[in-house]
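Have a look below at one chain only, the form predicted on its own, in structure tokens format.
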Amino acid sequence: MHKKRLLTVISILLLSTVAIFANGEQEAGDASDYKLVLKLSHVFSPAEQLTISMDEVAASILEKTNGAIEIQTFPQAQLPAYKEGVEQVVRGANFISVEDPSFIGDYVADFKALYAPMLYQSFDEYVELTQKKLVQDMMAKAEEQGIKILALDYIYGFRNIITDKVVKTPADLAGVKLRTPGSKSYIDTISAMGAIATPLPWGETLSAVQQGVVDGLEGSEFTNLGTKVYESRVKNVANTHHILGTCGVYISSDVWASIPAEYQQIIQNEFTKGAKDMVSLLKSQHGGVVKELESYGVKFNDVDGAAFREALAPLYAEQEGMTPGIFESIFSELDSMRQ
């Protein structure tokens, strides 16, 4: 009799093994019943291209994922957006932050280097080398830092100096308040240019133009013909190409551990084409972006681009936290695209 019993209980728990870890595959494997909501924050206007290949993503995400992934996008910064985006990932937050890669500079040093100015010489070089291992590195030690990196390439144009005079020195911008975002980069590159550098949100800018508080901005074509800069009284237009305007895409690490693996994949695949398909027509387009400017009344000019470079000089040298040769490694691999 209690070898009988011995011997159902000991099935009853066998079975109950089974059954609990059945359950446990089903469920992690399982996503039929998965719901998330992310909310993606950024600064670009509804007419620039970022806003509209970032909700396109978005749509065919959710198309793919049968809803099971649901982002919600907002443009001009109607979130956190810049330094304060980034933070929401790292605190882990439902939040996908839009951003240049200067602010993941703050939790990985290198990353100010991917961005220092006058690096490039066009978008391909660019996507090039974030696809590099010395690249791949980088996004790596940003994920122990909490920063799932979707992307770095949401190139939007190189940015140039718009101003109400003819800027081609450095010494032409003795004086002149120039609005800038709040990074360190961007602070630091205005700066050692010439400028006086001026940080403002971006809802604050044209304003700002309009009534004296800064002189000019910079950014690119696409930011000028968008957000309508064109229509302030700043219509001249320095080709710098100081920095290589670009956006990456980032999610909080623990966050994206949660997702189910199949919709990582969707996910994933969806940000890489979206930025595919963003430099391809932004390229194809530039042209009729300038021949659309001048016909407002921009008015474009050459810089002397030495003199520019010997004045940013300094911003090669490593900063805190960088990698020993981080500039060297990349002044390298740009250099062996270009044989």
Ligand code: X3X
The other form holds:
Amino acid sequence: MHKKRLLTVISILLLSTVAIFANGEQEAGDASDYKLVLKLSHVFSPAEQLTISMDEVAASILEKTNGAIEIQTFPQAQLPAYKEGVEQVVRGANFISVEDPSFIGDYVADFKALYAPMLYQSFDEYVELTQKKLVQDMMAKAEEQGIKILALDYIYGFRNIITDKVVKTPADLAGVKLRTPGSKSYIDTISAMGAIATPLPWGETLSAVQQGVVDGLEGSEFTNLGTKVYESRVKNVANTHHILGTCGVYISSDVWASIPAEYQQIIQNEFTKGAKDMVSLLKSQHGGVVKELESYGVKFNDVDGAAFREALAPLYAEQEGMTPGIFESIFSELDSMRQ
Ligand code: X3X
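For comparison with the form predicted on its own, please write out the form predicted together with the ligand.
Every component of the complex follows; first up is the chain already shown.
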């Protein structure tokens, strides 16, 4: 009897070992037979660096995964974008949303603090902050909500007020209708600065300016040049630097978990590199972009920064769902960078 039982145990052990190897080979086989098509959506125009960078990253990932990971890029909100784009990610679609962190604020409120107005004095400060535990913890919370954040630092420039009239103080914005993206962060910021925030998708912005539906907009010099805002009637830029325009790259946590580790590593590396390359490129290009805009008749006006900072101060109050002390934590990280 004992011999029989021993033989049974040995055969079970043998069978399970074979099963593990078979599975292992299958998983490896899965990796080599693996193919995933992801649709990447954003609102930027073909001439803007964000678009170029996304296309370059997608091409590099396709090549380095030998065609296993195909990211199809869709600029100018051809697919769901802004809030609706992030919703696709949360629903677990094979979809990558590229939007600013304020649109993640609906899921992890602390991202509204990260994207608050007049926090950063340079691109580098923001990039450094995103690498701190404070922000890494925010990213972990987003992953629990179904949003894996592959990058936060596709910076497209400080956003400034762009109007027909010269603006120097909050009082100059009284009654002025300014187009903004549709997230609460922008609406609250532009309202606090003294204007009438008028949320519109980017695609409707320039026609709204031309038709007088809005008196202006706010955006970076790279947006101004890339989307030819300078060709419209709004030629005065008020150097408010009120928001650092930056995009994150978001994919469903479940979709991410289903991708073989070797491909995850390639995807992560390429999006990280893409952001780093874009930041250094735009830092080097900004002076030339300003000069080019000036050659098209755009005027850059200094503003009463203290008056705008005072107007925006109430926005550093913690909102529902934010981690207590989140603003103090951000301020202290920034202060330590400036020592
Ligand atoms: O969500 C990504 C950006 O914050 C959207 O900003 P928006 O709608 O002012 O678009 C920026 C332009 O450069 C798009 O061409």
